[in-house]
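So this first bit is one chain, no partners, the form predicted alone, shown in C-alpha cells.
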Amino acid sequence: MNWDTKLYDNHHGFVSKYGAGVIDLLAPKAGEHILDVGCGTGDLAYLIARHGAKVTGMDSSREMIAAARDKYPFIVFDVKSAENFSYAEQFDAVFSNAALHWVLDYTGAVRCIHRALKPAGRFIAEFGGKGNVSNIREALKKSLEQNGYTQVANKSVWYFPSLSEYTSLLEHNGFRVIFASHFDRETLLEDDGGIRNWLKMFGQSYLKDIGSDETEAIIKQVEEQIRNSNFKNDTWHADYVRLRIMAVKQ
C-alpha cells in the first residue's frame, strides 16, 4: 500500500488516540528500550519516550518512515516489514497498535517479535479482532461483486483472528500471556469524508486499480448498504473489533 501520511494524521487520529490506552498497558520505564512495530508516523513512539524510555520504530511504509523521521528526528524509524525482520540487540519490550492485522504472515511476525525480546520481555499489543469492521467488509465485498470485481472482492487483506486463535499462536511459540480482551470499539469517523475518507485510505488494496468514476459508485453504494447501522447522529462510525494482549517471552 502506498500509505497517504496527511490523510492518515489529519482524518484518521483515532488511531494514535487510542493507542494512548494500549500504552498504559505497556507501562514503559525510564531506561528501557522498546520496540514499536508498525508504528506509522511515529505518534505513539513519541508517547512512549516521553516516558524516559529509548525507542526504536519500525514500519514497512516509506511514506509512514519518512513522515515519522520527519516529526521525530530524535527516535530512531526502519523500514522494515513485520513479517520477517531482526535486530542485533534484544529488547525489553515490543509494542504494537493497530498494525497486526496488516501482516498475513502473523506466524513470522509472531517468532520475529519472540526472538526481538530479552528473556521474559513483554509484547503487548492491540489490532482488529474476529467481527472487527464487518459491516464495511460485507458492503464492500458485495458492491465490488455486483460490479464485476469478484476476485478483487475475495483477495485476503486483513488478519482478524479470534481471542482464543491468537493466544494460542502466542503459546505455540514461547509465550506466556498474561492478559487478553476481545472486545467491541465503535470509532467515531470525526471527519466529513466518514466512510468514504476510511475506505480510500485502508480499503485502498481493493480499489487502487479500479477507475475513479466506477471506485466513487462502489464507495456510494456501501455507504447506502451501512447507512442504517453505520451512520448514527449524523456522523459515520466504524464497526471496530478489537484483540488487546499482554504476553510474555518464556
The other form holds:
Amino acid sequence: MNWDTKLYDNHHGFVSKYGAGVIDLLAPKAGEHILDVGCGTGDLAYLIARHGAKVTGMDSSREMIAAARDKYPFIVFDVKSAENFSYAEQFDAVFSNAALHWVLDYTGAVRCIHRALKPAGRFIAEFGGKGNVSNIREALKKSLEQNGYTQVANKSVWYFPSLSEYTSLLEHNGFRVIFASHFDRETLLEDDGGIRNWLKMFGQSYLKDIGSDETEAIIKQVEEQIRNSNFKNDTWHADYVRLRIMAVKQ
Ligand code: BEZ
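Mind giving me the form predicted in complex with benzoic acid, seeing as the form predicted alone was just shown?
What follows is the whole complex; the chain from before opens it.
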C-alpha cells in the first residue's frame, strides 16, 4: 500500500478521534514506555506521550513514518511490520488503534506483541471486528465482479475476527484477556468525498490496477448499491464494527 498521508490526515481525522477512547483504556502513566503498533502519522503516539509516557511508534508504511517524524520529531518512530518485529527492550504496554485489521499474519503479530511486553505488560487494541464494513465490502465485491474483476473481488486484504476468535488467539499465545467488546460504530464520513474518498484511501488494494474511468464507474456502482443503508441525513457513513481488547501478558 502507498499511503497518501495528506489525504489520511485531512479527510480521515475520525481515525484518531475515536482512538482517543482507546487511550483512556490504556491509561498511560508517566515514565512508562509504550509501543504504538500501526501508528500511522503519529497523532495518537503524540497524545500518549502527552501523558508523560515515553512512546515508540511503528508502522510498516515508510510514508506514514516519514510524516510522523516530520510532525513529532521528539518521538521515536520506526518502519517495522506488525507481523514480524522485535525490540531489544520490553515495553510496559502495547497499544494499537485501527491497524491490526491490515495484518493478515495475525498470529505472528500476537506473538511479536507478547514478546515485546514486560511480564504483566498490557496489550490494548481496537480494530475492525467481524462484520466490519460489510455493506461496503459486499457492494465493492459485486461491482468488481460485474466489471470482470472476479479475482480481485475475491482478494482477502483485511482481517476482521469475531470476539471469540481473537480472544482465543490471545489466550493461546500467553495472554489473559481482561476486557473484550464487539460493537457497532457507524462512522460519519465528514468530508464531501464520502464513500468515494474512503474507497480511494482504503480500497487501494482492490482498485490500484484498474484504470481511472473504470474505477470511477465501480465507485459509482458501490454508491448506488449502499445509498439506502449508508447515506443518511445527506452524509455518508461507514458501517464500522469494532473489536476492543485489553489483555495482560501472563
Ligand atoms: C477500519 O478502520 O475499520 C478500516 C479501515 C480501512 C479499511 C478497512 C477497515
